[in-house]
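Let's start with one chain on its own, the form predicted on its own, as structure tokens.
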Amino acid sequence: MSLVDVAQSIKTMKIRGAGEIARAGACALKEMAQDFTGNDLDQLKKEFEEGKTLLLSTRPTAISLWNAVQAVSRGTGELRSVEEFRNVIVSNADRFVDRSKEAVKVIGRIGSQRIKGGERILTHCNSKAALSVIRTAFSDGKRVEVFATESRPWRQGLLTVNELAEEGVPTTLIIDSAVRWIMKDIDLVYVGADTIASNGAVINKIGTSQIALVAHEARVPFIVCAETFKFSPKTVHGELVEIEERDPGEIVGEGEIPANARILNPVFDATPADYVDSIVTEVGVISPYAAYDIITKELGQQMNAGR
């Protein structure tokens, strides 16, 4: 796809799933630079702006996305040829996701370590690097049972059932309103993060909040998973993380209420960092007051792209 289709997956949500969006907006930086034909420096470095731009206008909340783009762009200042533009843009994007897909695996390992065997744990929509440790834990031979929500309006919670069914993991769907009900039978929360404020609060599939504050209530560790590139250079300087709404036609049908009625569609809400047991990330458990730790050691440059 070219880089405009991209953008235009991103933001219909045929690619969703804070590291697919990542990973995508890498390779279309990638493709676009592979793809440019002359050799007019000037001309490519516009180019490669406005495709920038493009891609971060479509999903304004997931800082993975910016953190990719601006991984892509490292040491592009300084060059004199198309080649060697085009050479750095290539190297540095395909660095980004051979790291981000290997980030997934070690969270997977490092994040199993707190799973004994026969716990019952609650998932919320449909976070890789959350099912990363779910799998490693099953495949280690650890029995455990999943409880998936619906995670509406988009139902990502049926991809979670249908990919831990698949593999053999004893999976139930349940409704969003009855996380509360089934807490009491819950041992853990596994859930993924789309961004990590320099606070330690936690930017995630809407609902996510009311299942940390209904864990907290119960006493259950409520553990988030995710890649460093899920931290939020910007918030260090005080950027607020906009939380993205989406057309109402996600939730209603034309018709089904009145004309007069309003809808409100957010996507992401926040959890307080209160709330968070540990973050899993591939380069340790931490508690979420290190976010600004990890921020500066593993998004430095990024950082400084933020002000």
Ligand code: RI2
Contents of the next structure:
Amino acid sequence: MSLVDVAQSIKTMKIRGAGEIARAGACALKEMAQDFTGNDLDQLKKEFEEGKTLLLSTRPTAISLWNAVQAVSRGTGELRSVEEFRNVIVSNADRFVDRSKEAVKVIGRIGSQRIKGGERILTHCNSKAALSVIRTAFSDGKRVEVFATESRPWRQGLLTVNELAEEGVPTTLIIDSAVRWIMKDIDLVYVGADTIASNGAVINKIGTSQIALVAHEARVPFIVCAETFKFSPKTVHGELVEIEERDPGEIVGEGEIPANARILNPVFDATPADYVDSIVTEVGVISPYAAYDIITKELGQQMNAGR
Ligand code: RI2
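Shown: the form predicted on its own; wanted: the form predicted in complex with the named molecule:
Next comes the full complex, and the chain you just saw is listed first.
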């Protein structure tokens, strides 16, 4: 696919998931550089910048895409030839994709340590990082049972149910408003993240903050699974995370409600650090209050770009 097609697929959620859109963006920039046939470095740089801008315009909430673009761009400022520029882009993109895939596996190994077997686990949306924990525990022979929320309006929970049920994991689908009703029977909650702010707030699929509130009330551990590239250097400099609002047509069909009625369709929300038990990253389990340290230690090179 061309970079324009990849950007369109991310925008329309044909490609979705904060980790997946980051990998798709990195690959799109790599292929753009590989397909460039000219000898004019300025032209290549111009097309590269335009490609980055287009990709970053697709889904504003997930910092993963921004971090991926920074990672692919690293060290390109001082290059003198098209060949050098292309080679650096390609190797940066490959490194980002490989490390991001490995991070999901490591999160699975680390996050599943908490699971002893017999637990009833609730998850929201369809997070590769959160499901990696569940899959790792299950493949290690731990008998877990999963409750997946429908995750309206896009209903990513059905992806989760289909994936896990096909793998033999006992899985139950519940509607989003059944979370407080089921929480008394839940032992652990694992969710993913789109962005983690420097104060430890977790921005994830809409409804996550309600789940965290209910888990807190029921004293059920609420565990976030997130690669370090889900942490936001921009929030260190005071930037607020934009909550994407999508087409109301995702919620109601044509004519279902009168034209003079409004529809709000925010697709992410923020969970304060106080409601997060821990964050499982590929560099270890951290308190949400250690988010600043993760950003400065793991994303320090991106700190300036985030100003
Ligand atoms: P992984 C998804 O957003 C969900 O909010 C999910 O929790 C988060 O990205 C992280 O997903 P969307 O693309 O990177 O479904 O863990 O809007 O797969």
